[in-house]
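This document opens with one chain alone, in structure tokens, the form predicted alone.
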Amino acid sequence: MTDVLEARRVRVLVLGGGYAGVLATVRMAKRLAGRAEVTLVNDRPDFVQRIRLHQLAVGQRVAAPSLDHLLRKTGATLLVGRATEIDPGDRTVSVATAEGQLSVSYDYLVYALGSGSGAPPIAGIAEHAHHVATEEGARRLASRLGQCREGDHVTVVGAGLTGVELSTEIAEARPDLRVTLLTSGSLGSDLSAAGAAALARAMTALSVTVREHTALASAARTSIRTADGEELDSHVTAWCGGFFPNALARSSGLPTLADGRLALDGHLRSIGAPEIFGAGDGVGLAADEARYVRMGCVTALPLGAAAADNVIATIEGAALEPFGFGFFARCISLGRRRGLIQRVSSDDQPMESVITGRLGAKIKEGVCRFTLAALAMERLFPGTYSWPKRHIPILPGSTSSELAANIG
């Protein structure tokens, strides 16, 4: 009798259980059922809704579904641990778990480690400032705000989307506090004239003091100092000056962009390691044409789906599809009762069309709910998630050699 050996299933490893990583895991596990072992590595067992962390920071309840729940009936495996090193030569990843260090082998890897907080070179920020880049950071801020008394000063540094959403959320939830938004630029400089005007009106209505063209020089426990030497009371300081990509790609010796994101070609493959695909905040296409594909949930989901599709195509011997994407709008929450929907072009340039007020808030809330719904829908009907401009490649003809000049 001849023994018939079952062919080894392809091993697919996904690093990072955020929006990009979970969608990629579900999409691949369902569509490769019986042909691949799909494992998701994440440093915690639950899913963090990062687009709602400003709500968590003011004490609101934010759902944190378990990753096991999101992956149920997909066949995917969850490994709770922190990836500490990628060895592209041996195709292994070192993972620190509660039981010890593991070496996990892969045939294909999806790098979906996103971004987090990082202390800028400003004195006192690491010691005295809060952030909302992680669930833990948001909870610490909520605890500190809970200790504040009427009239205490809260300073939010940075007027990007995170700073705007956090400052307005605090102002609405705690009208007894004095909230200041500090920015080295102009409020709403990346919005249209109509969008900037609407944002300014919302700040006025919520009594948020906006200090434009004011850079932060240092932070202390109950004060801050500006670059021009002015000292301001600040019983709570929150740093919202930007996110930093996960450092694992660079520390593992993989090609990265100047800011540390994993450098990808037009098919979302790591340059020099085509068995590694990328998605989410921690990656970037290595070409000037793709600079508008910024960090955020709005890009993470399409990147996760596209990376999954190209892993599947590689396993099946099919042609890979170049990544295409286009923006439609920026959705900004301004507390629970106000919102701002800024219409943008496909390359994220603001247009004059805006939606504000309660309707804007309802649309923003609908978008936030859609993110979790998209993961659930993909689990039930794999391959259904889609996005604008997906079939219009950003880099239709770029090769790895042509992209090398953009690697930092």
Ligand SMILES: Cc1cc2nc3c(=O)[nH]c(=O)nc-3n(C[C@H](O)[C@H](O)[C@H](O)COP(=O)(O)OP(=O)(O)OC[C@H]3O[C@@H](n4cnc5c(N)ncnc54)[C@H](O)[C@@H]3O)c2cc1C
The other form holds:
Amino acid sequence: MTDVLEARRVRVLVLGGGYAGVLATVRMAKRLAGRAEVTLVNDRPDFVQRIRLHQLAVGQRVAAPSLDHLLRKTGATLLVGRATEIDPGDRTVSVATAEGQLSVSYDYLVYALGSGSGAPPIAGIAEHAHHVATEEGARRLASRLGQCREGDHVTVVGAGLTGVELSTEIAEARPDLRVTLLTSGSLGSDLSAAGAAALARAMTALSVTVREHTALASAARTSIRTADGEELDSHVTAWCGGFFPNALARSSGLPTLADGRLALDGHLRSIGAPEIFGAGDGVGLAADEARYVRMGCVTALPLGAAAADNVIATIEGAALEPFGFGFFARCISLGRRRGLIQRVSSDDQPMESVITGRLGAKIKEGVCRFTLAALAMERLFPGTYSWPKRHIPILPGSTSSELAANIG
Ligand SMILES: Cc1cc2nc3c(=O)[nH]c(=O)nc-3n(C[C@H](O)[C@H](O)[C@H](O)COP(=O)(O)OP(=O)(O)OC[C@H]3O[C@@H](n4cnc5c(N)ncnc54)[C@H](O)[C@@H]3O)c2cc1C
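Just the form predicted alone so far, so send over the form predicted together with this ligand.
Then the entire complex follows, led off by the chain already shown.
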């Protein structure tokens, strides 16, 4: 009789096949080959390039590679289904699949469910406003824009990065429409003086009307009302006031930040459940000094890689690395022919250095292509993806117990 019993392989479950989840999966699968089963759960079989959804909204073709393709030859398994509950006590996740409800066990979990749309408490938004936070939302907007006639009014609400990218994309693709960008603040307030001036020039060149210091009070089918009572024609209204983190962490009773993101310590572990790691839009470091690590593809990829490294370190009994990251630039598309690259400090403050125009557009396109290329490279050469300032920890030495007071 052989006295060598085969040890059970460690089960690593990744929830969410976006930028963070796919990168984490491919980074772990080959490096843990033979020691762990890595499974990716995603509610659709393909990868959504969310950073291009404003392009989809104006009818451009955006590639959506299958997740099977992105994971091929890594040894990772794809489970297509919707995670409906996490039970950290039993270490199981309930997953609704086409074949029925499954209970999937894990030893380590990576929570990477991202963010999506949600209606703010403004009358008529849920019923009448479009959004580009999800692929379905972008496709609905594309279909609605397709029905618009010359001279129809389109209002984009919110002048953050998404509102700026969407309004300029629509204005460039549909010069026959009258596009207004509505903001309760001022345009380019989070850019340098040079960046704000370049943005204003692009809005003028594309004939986008910018209404600053104007808050939206309500939306109806073909009009909107501002907070000062003005009624404006709006045949299509798109809400770009921010993304909402996935609600599963909160509904499963895991500790979250006030906005519902899974609360993590400096090693990207859930506070209270150290076998759960997190990455991407659905998570946040539970300390005030980490606030600048905002939602974004630019943070989702580093978080996904760092979470994967710490899962591997935990399995190997090695020391975990605190998450380190610093920003370097904001890359903004202004249609296909113009772009704005705003240099920023490590904590995302604008500096007086910008690249604009066609060169800006080329750099931005290169950055978008890089995101898919990074996933492909990581699949072939796991562990190679790296990011700026990873060796400067954001919360050096932070532990779950030190951070517990910051949970909302
Ligand atoms: C129009 C637009 C432009 C943008 N431009 C930029 C930009 O220029 N730069 C930048 O940094 N960021 C940009 N972003 C933000 C960026 O897209 C997000 O920050 C990024 O997608 C977050 O990645 P993620 O992996 O955390 O989550 P996601 O990409 O949201 O992926 C989450 C995945 O989880 C799946 N999922 C959700 N719930 C479940 C469930 N219950 N069960 C199973 N699967 C589930 C989803 O289907 C999805 O596949 C942009 C976003 C939009 C919409």
